[in-house]
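Let's start with one chain on its own, the form predicted on its own, as structure tokens.
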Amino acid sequence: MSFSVHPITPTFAAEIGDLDLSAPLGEAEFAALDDAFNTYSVLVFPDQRLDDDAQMAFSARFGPLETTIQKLRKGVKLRVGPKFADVSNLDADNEILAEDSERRHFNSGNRLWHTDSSFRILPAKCSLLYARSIPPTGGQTEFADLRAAYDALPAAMKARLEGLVAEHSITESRAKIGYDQFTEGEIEALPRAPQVVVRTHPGSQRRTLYLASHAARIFGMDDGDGKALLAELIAHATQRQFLYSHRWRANDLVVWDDRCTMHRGLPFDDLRYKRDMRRTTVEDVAPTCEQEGIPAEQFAAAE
């Protein structure tokens, strides 16, 4: 193995040293990196010099790349390519978004605990976020270890959660911040998605919670009871002992596993400082219900 692994905690989050991601990785080298990814869930690659092509090329080693949902939004002018989620406070002309900007309001939903693309029928496997420029203070990203959070649940709760399926939707998470500007066409393009509440992580074979602010209800439960259970699980999973907080440095690339983590961005003075960050997102291999052997058709019929 030509790179070094520096765990931040024994089982969650690690820094990777002695690796230049702008150059192609050999098969054995990537396999060793994938092993580290399956162990630590969050990998930090400091001081990388990546253009968009290099970031996409490295990301594609993990699987097919998603197209950003902003491509589906009416009237949105993309600042970066369609394979990037623009996690920035910049408009198409690289100027700071106005205080009353629709996109600024939409992006504030990233401050809720969430899992990328859990609102898609085919959710995300992993995300890769690259920091081109960062504010001098604030703007950290917090990550929650959902495998450790599952392990810490009482046996009775684990039994209660087996086989439960939640409905995820981008409109749900944005409603929580008061955003309601989706068109009918946008809602049709992003239908609500059934996702299991507990799944087996394929890389480590550990059981893990699968949660997000996008989760609206649990099928087969009273809506109020389902929302209360989801809120209880998110509160449990985001206790201090399950978290890693990343303080960004310019040229950091952070890769996280969307199958077994949640994350949220912390505020910064986004009307004063420019923040240019670009995320590539890799598709999972199949919907979560399919991976857990649960027929999803029954949940489509429950609409």
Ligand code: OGA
Given for the second form:
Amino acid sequence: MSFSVHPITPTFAAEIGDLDLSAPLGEAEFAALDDAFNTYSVLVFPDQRLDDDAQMAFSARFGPLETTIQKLRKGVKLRVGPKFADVSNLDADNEILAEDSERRHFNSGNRLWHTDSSFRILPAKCSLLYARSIPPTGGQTEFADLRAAYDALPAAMKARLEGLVAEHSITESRAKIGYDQFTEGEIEALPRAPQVVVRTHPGSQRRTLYLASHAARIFGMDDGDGKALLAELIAHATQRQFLYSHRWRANDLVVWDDRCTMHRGLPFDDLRYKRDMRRTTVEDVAPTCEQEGIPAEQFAAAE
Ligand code: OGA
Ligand code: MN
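Beyond the form predicted on its own, can we have the form predicted in complex with the named molecule?
What follows is the whole complex; the chain from before opens it.
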């Protein structure tokens, strides 16, 4: 193995040194990296020089890339290609988004604890976020270890969560921050998605919680009870001992496992400083119910 692994905790988050991701990795080297990814969930690659093509090429080693939901928005000029989620505070001309801009409002949903694309029927396997430029202060990204959070649950709670399925929805999670600008086309293209509440992480065979701001209710449970349980689980999983807070340096690439973590962006002075972050997102292999052997037909989208 030609790179070095520097764990931040014994089981969560590691920095990878001595590796240049702009050149293609060999099979054995990628396999070793994939092992580290399955062990630590969050990998930090400092001091990379990645153009968009190089970021896409490295990302595609993990699997097929998602297309951004911003593509569904007709007539909107994208700053970056369709395989990127534009996590920046910049418009198509690289100017800072105005305080009342629609995209600024939408992106502020990233301040809620979530995992990427759990509102899609086929959710994300992992995300790769590259920092082209960062603000001088603020704008950290926090990560929560949902395998450790699961391990720490009382046995009775683990038993209670077995087989539960939550309904995830981007319109509901954005409604939490007062965003309601979805077009008819977007609503149609983004149906609510059933996702298991606990799952087995394929790369490690460890059980994990699967939670996000997008989780709106639990099937078969009173609406209030389901929402309260989801809120309790998110509060449990985001206790200090389960967190890694990433303080960005320009040219960091951070890869996280969406199957067993949550993350959120911390605020910064976004009307003053540019933060140019671009995310590629890799699709999971199958819907989570299918992976857990739970027939999903019974969870038709609620009205
Ligand atoms: C993301 C995200 C948070 C941040 O890229 O998926 O939620 O700190 N980002 O920008
Ligand atoms: Mn995100």
